[in-house]
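Next up: just one chain, as structure tokens, the form predicted alone.
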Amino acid sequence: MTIKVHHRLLLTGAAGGLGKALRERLKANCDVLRLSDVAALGEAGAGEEIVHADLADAQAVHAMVEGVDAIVHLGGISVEAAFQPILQANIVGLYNLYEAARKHGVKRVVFASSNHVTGFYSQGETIDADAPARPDGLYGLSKAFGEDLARLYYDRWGIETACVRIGSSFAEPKDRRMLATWLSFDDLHRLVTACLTTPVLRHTIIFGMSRNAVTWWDNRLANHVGYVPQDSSDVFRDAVYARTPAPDLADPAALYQGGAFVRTGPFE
């Protein structure tokens, strides 16, 4: 059962893939779900509010945050891209969000960080939240900045944040790498719910993954959040192996946790 502890909850990036997955699910967590994106969101349903805002527009973000009790922040660029768009959406935009939260007295944020913060660790090792960041590109770098920004706003102003290093959240794993990184949509909701409702969150880094047999991530430092995944990529293992070739260990994408992100992007 989902405990409803917030009256009005803000979901940014609501038009994206994970935003769409959470739009209906998060209604159980609040009385009013405020949805925001730069893309079309359709008509507001029962218990919904829609506020269009560009994260790089500080004034628009300030208005977007007004009156909310907590924020689930999925907004911004979610793939590798050129630096300027990432700068505006993921760096300037996140600063604008935290400034708005500070000014409006919002004390809890669930921040969609990424496994690409640590993408240059080997697939043959297990890391925890104390492992230094090793971003695999500009996108991962922006998320590492976001985690540090969230820590600053906790240390100085007491805004608690769960930095959720989302793995691969799809209906099912698409390849062998995702057998380790997969996060089901229902487990994503369970994780967000745990972050919103745990009594004391502080600044916490937690890896967003389901209960997969193969994993590169250890969440023991986030046990206080109370996240208990219930789904597993293991039921897809035979099908994934049948349709995909054995990994080429000469390919960096097969060696590093970031997968293809370690060899893609705007770099020359």
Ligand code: 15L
Second form
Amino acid sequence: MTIKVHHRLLLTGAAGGLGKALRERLKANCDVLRLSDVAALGEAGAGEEIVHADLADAQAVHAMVEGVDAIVHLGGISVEAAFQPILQANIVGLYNLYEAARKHGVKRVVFASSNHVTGFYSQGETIDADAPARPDGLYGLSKAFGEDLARLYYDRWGIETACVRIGSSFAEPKDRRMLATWLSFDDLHRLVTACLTTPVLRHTIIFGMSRNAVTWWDNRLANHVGYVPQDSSDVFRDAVYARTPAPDLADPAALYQGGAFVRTGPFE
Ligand code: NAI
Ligand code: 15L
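Form predicted alone already given; the form predicted in complex with the ligand follows:
Okay, now the whole complex, with that chain kicking things off.
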């Protein structure tokens, strides 16, 4: 299958956990992979170029975006935090990114949204992309803003975005909740590839999960993306059950899809 449909691809947040996982994998998707982060990225390897930028700095973001054909946007605050850093990286930063995309003619973005946009749904219910946002904190709220900002830039300027509500993308599921939310790194790459290559993307919300037996999310509204997960958390199930206690159903973290995020935050 042809997965190289872009000449120069921008990967933001390239120094982070998922950025490191995608750095090698995304080279198959382009001729030149432009890596960006505010943190150190090491030397540029073959087929790579590096442009450091703070997402809150509009001028730096414009330089980062100029000349690329599509963007995989992972950069930003990735957990619950105080409002100011979230405001700068995830809200001002996203506005800067889309303004740069608009001015430089970039027509497709894969935006790393999060399951915390809908973290206050119960673990006992299944939702799809039409379910109203129920953010579980300031971080989830900033991702909901990002999804709406992306919709505005699609409706007004035709910039297509896949808002990927990533579950838990780590080498392995760390706890029982992650048996439902886990997304393997290879499936993450499959998902990003599908978002980059599908002929018509529009503004799409898609849940980023592997083919897990237990699931809370229904991707029927994103069939046009063509994402077919191939990994499953099920192979880790026995080991996770053996090393973790049964959930305490009096704890909101065990009741809601957002897990511990529903009771975390800078609130006194
Ligand atoms: P991470 O925290 O490891 O990486 C984020 C990267 O963004 C870091 O390298 C950081 O230096 C960079 N960054 C932060 N503020 C910045 C700024 N102002 N300007 C430029 N760069 C900045 O997070 P991870 O796990 O790699 O996640 C990547 C993306 O995926 C994030 O947007 C996160 O919200 C999202 N996501 C990740 C999930 C996961 O399971 N790993 C789950 C749901 C969403
Ligand atoms: C996220 O949005 C975070 O970026 C990641 O660190 C995990 O905590 C993940 O959600 C999760 O819900 O497990």
